[in-house]
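This document opens with one chain alone, in structure tokens, the form predicted on its own.
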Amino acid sequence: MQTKIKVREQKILLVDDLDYNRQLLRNNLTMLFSREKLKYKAFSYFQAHNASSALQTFSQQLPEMVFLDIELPDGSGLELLKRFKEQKPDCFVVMVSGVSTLENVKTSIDSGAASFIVKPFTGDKILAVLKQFDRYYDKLPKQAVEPLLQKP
């Protein structure tokens, strides 16, 4: 008898003080998801608007993908990315910026940002992004990814 693997759904967390920008962000996914051929196509999305709530959400959450803006009302989106790297390593960050200073991106990637999208963002750089994230994981040591994986 075969097992099937049931793919547990990975989690986003969207973090952006507009709220008009992380529901911009969410309908890009949704829609990149059910069109394009991806590995990873069951989400789940959880939302801040400031780094406090962000903070927390992530604690709660521990998502496997982080879209996060860099000026929040509370606080710094930089200071954000070292401290969810601290509690999950391997979790994939993507900046998301109006203010695209070459300060701030080689401040994110060196802080760990997998990737850097400016605003205004297009689908055409979300699903670059995606497909990024189909590569990281498929890299990652078989530990990180088996909580992924669920037999019913």
The other form holds:
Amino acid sequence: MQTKIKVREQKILLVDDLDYNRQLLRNNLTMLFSREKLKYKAFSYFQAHNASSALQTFSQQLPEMVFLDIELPDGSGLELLKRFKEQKPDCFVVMVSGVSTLENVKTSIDSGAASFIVKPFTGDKILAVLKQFDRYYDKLPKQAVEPLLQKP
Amino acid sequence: MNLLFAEDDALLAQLFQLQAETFGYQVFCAQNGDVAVQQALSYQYDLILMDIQMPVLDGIEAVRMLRTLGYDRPVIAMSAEDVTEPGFSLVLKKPLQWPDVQQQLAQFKAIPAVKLELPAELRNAYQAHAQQLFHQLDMLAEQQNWIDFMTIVHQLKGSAASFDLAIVSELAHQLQSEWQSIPAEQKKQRANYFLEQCKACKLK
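Starting from the form predicted on its own above, please write out the structure of the form predicted in complex with the partner chain.
Every component of the complex follows; first up is the chain already shown.
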């Protein structure tokens, strides 16, 4: 007999100082998660508008995915990335920036970022990241994914 | 179908562009691997053609960086040597012979664009916010406070296009790339010109 698997709500943290960008991301993530054939569909969102609130929210929620703006009013997203990965090494972090420099891209990769989006956001960029997220969780060791899959 | 052609030989890039555009491809060029990575992360090209030996960042390093960051669109290597790097979808032998190139390119298709969902309420709220930013920019230009001025320009560049103001993003990008080379005594004039162009954009 096949056991039905229920996917636990995944936590997504959106870090951007501009409220409109966070709203736009949230709307489009919701739309794409429900429309596209993705394995992980259930989610809950948390938001932060600066580095200090991002760090606090991250520590409390330990999200599976983070969209992290590099240019924050009170600090750099690159520094936050290191702190996030120390706390939760398998967290899928998408760096977001208005401009990409070779140095920023290299630092992001070296610090464990999974992806990098140069703003403005487009549907293609967001969808590409979600597909990557699906593949990423498929490759993780079973014990890392199991907490996400709860038997009813 | 759009292509990014990453090649440091400007003449070769020009020749490729002419030939490819004749066959209906829209071609963008990058003069080294660094620019190619930046472009690939900024725009979703249907296909990238990447030279291997390039200054600043070579084609192998560039494709490795892109693949590490989950870039899953096709990237073709162009080289006179054998290329074993697994990040490439295909290898084209140099010198490029157009009929062969055309045949190989025909394997790849344009990838349909995914439309960004933008509720009218959010779009209108952002556009009202943009109007406020223009007003702030007016004051900052008057004060010649260029640090704060360019911080707002940077914000507009990164966000306006997502809220139906692609022209504003493009104007901001243009201003940012020119800014350092504009002599101090001409900055105010250029800033005012930028603002006039932004305000002329018809907000929906």
